[in-house]
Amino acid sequence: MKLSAMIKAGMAGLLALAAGVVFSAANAATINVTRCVGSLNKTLSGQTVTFWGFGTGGMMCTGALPGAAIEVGVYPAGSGMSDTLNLTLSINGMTPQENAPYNGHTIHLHGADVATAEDGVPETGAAVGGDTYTWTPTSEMAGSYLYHCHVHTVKHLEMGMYGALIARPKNTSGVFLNQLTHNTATAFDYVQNYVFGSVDPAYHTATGDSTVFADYNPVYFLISGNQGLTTSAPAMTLAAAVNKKVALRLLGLHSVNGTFAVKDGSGNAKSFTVYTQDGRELSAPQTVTSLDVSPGQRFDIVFTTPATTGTWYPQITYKNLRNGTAYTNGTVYGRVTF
């Protein structure tokens, strides 16, 4: 091996260890994670709302809206290795929960596939005081999934306890590679996590058994804890470059319809490719100029930016789930410059 390569691996092992990871003599790793839950306010359209979200930090937890992004490795097929996640909830860091009986908290890794015991769903006997879910995802697993609470899902979702959770593809060394699966097909130049978001401020007041839990008027409408209401002032921004690869992994922990698309500065549709749906990828790619996100779906696609500079505008419009008709304020930008 060439000196400035030894030196390059000695780096990532170095990065790798700070980072929690601990790699075996055939590369794959074990990713160890820790979170806790705490509160934060957000400021929507000049009104305080109060979320709980997974953070860091133990006792003093911070929490985050959403949490920090998880990543995993997946290894290509017949290389017999398989990274696996410890991701662990610390029983000192849940100050912010409700009364028995949906008092304390849970993950749940939705949409990966997983024992029961590792569900996080506790009608099916897990933990409410801190656990450690543990995930080994194979080489046909690349994809978007998503961890939230399952405790009193139908308002804990709502106080904003979720994040990404990224299977993503490494090759036999144990290095990442940028591609949304095996496929040199999905290779980008940049990737970001659009995490769609809905806020009904009245489930954040609400307890128990309420009957506000029956009824879902959502007003503030975000992506990845952000309004992002006009194009000027967006939720997501990313300074790409000409003739590159984006690729948006779009996670939906909203709880309306949504349809996304990307627009130039005069509103035209620009054509996208979808690769992966819901952790798998598709057998027949599928290019697109629009695409409805309901409720858990995750979708990974891929844009290529013009020859040109200019701006445009990944966005999604939330709709009413009983009529289809979009909310008032309900589409939120994010903004690709190039």
Contents of the next structure:
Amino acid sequence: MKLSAMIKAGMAGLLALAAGVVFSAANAATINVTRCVGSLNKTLSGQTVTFWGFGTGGMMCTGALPGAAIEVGVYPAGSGMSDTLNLTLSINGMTPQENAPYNGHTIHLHGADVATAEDGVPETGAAVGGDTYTWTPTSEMAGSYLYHCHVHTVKHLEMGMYGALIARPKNTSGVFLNQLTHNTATAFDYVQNYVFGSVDPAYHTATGDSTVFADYNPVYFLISGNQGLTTSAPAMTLAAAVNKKVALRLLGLHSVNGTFAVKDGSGNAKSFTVYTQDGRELSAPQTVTSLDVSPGQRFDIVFTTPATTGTWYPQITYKNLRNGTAYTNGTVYGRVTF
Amino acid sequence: MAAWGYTEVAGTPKFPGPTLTANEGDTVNVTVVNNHNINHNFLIQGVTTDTTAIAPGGNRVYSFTASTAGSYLYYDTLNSNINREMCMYGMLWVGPADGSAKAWTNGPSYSFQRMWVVGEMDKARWNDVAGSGGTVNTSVYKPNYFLINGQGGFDGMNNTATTIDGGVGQTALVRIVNGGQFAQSLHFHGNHVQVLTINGARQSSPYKKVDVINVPPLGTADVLFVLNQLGSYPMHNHTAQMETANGVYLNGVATMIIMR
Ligand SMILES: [Cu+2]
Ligand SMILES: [Cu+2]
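Now show the form predicted in complex with its partner chain, given that the preceding structure was the form predicted on its own.
Okay, now the whole complex, with that chain kicking things off.
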């Protein structure tokens, strides 16, 4: 743990002791989360592909694709309250990794405006043998972020070392709100994270500086680690009700172009409203029927289910970086029933 | 690697081409002399329309009024993208009529600006072939070098013409044009930027704050970077292979943000 993180954690502890005296700080939380790194195999179109996922556990880490989402509270503007995230990366002799110079791992808090020491970039001094990364988001930062490894990123991102990081509104009692931001117009009844990913299996077996990494040929496409090639076998499912608001957090960890849409069973595109981009609320929400999501981008969107029962399919079509043509098997489906 | 380029000085082509500047209202005359052995032309996207080929040894004058402040891509439109891929592109930026350090008249002010011309090259299939007079199969494009101002990786991170390097309290205007054929998804670490223009469309205040700006092929963007904390951060393309040079990391489209 870095000194700055220790000081922040210590301060939060002291303020917590003063609960009931210092109202504004009493309900702010220090959120301590630990992630390790573990290998996992996925069967994609019948082929086995090895990933490294952020997970939990001791020496024997159980990795997940994507890593479990992390939520940090953000409080109403002017409340003076904030949560502090201390995200610890635990690495040991069992941790899967590459040889030097790409040994070890870090966590980059992608999109979080943090000090250099919390940014997780080896080239600017981050340790690769484990560390604690601290972030204290403020009210206007409600939205979606990512955490991912920043060692030999061309490989380690592709290996699946990523997860969702959410700055989620809390009220001054410290209770999470079902809103994207402190603007009540962003309220939702249901929420899911759609983490976009693309897979070139050659990147999973190559290591070090290899010409393999000069040419990206993705053949498997994912939402939150699942293929979802058809509407009957979707990557994500949600059982919602009619006349309800469904929020989706769209998190771009793919390495190609992508276009997101929500369609009914006949392929008719449905309107949805974009409220945030890259962890900042748009000054004017945008209601659209399709949305391009490029590598590293995040959007939070909401749609309202109709008054009659049915099924809609949120979906992303992954596209070539050169000309935007869709990849073979490049559309991945989610499913929302109501 | 074989490349072709525009330049101000015959015999020393530049990659990318020289940056052209003007203020709103200026009349600009650009004379292009073709010292190469194949046809070329010169189009400033959104500004000029003449795409007539200039034969080897010939020249052509392009006259226009710089009517709208902003950042523009110029390039050679001929030869099925091959001339452009060989690095025949660059930037024109137009400032407000009074020459002040503003994005446009009465627009956002800046302390300093940076010009980022991004693109990529497929050495084996395009540069080596076109450079030796062969026929490029333009249906296949697998670029293996990804460039910011003609450089990649640590070169781009150390080039003071590219880095956002300044004092806390300053504001940088970053002008981005994509002369390549791949979309560029550029990620700013630890900071958000304000989007002033995207593909020539001027945005209105309050400007959208993002940490990723996607610039499509032939696209442009102007972003405002407020230096509001001490520290050093990378800015890099977030697309896997575009962080390498022929597979070697850390390369590709990357530079540094240094706040003192
Ligand atoms: Cu890693
Ligand atoms: Cu990232």
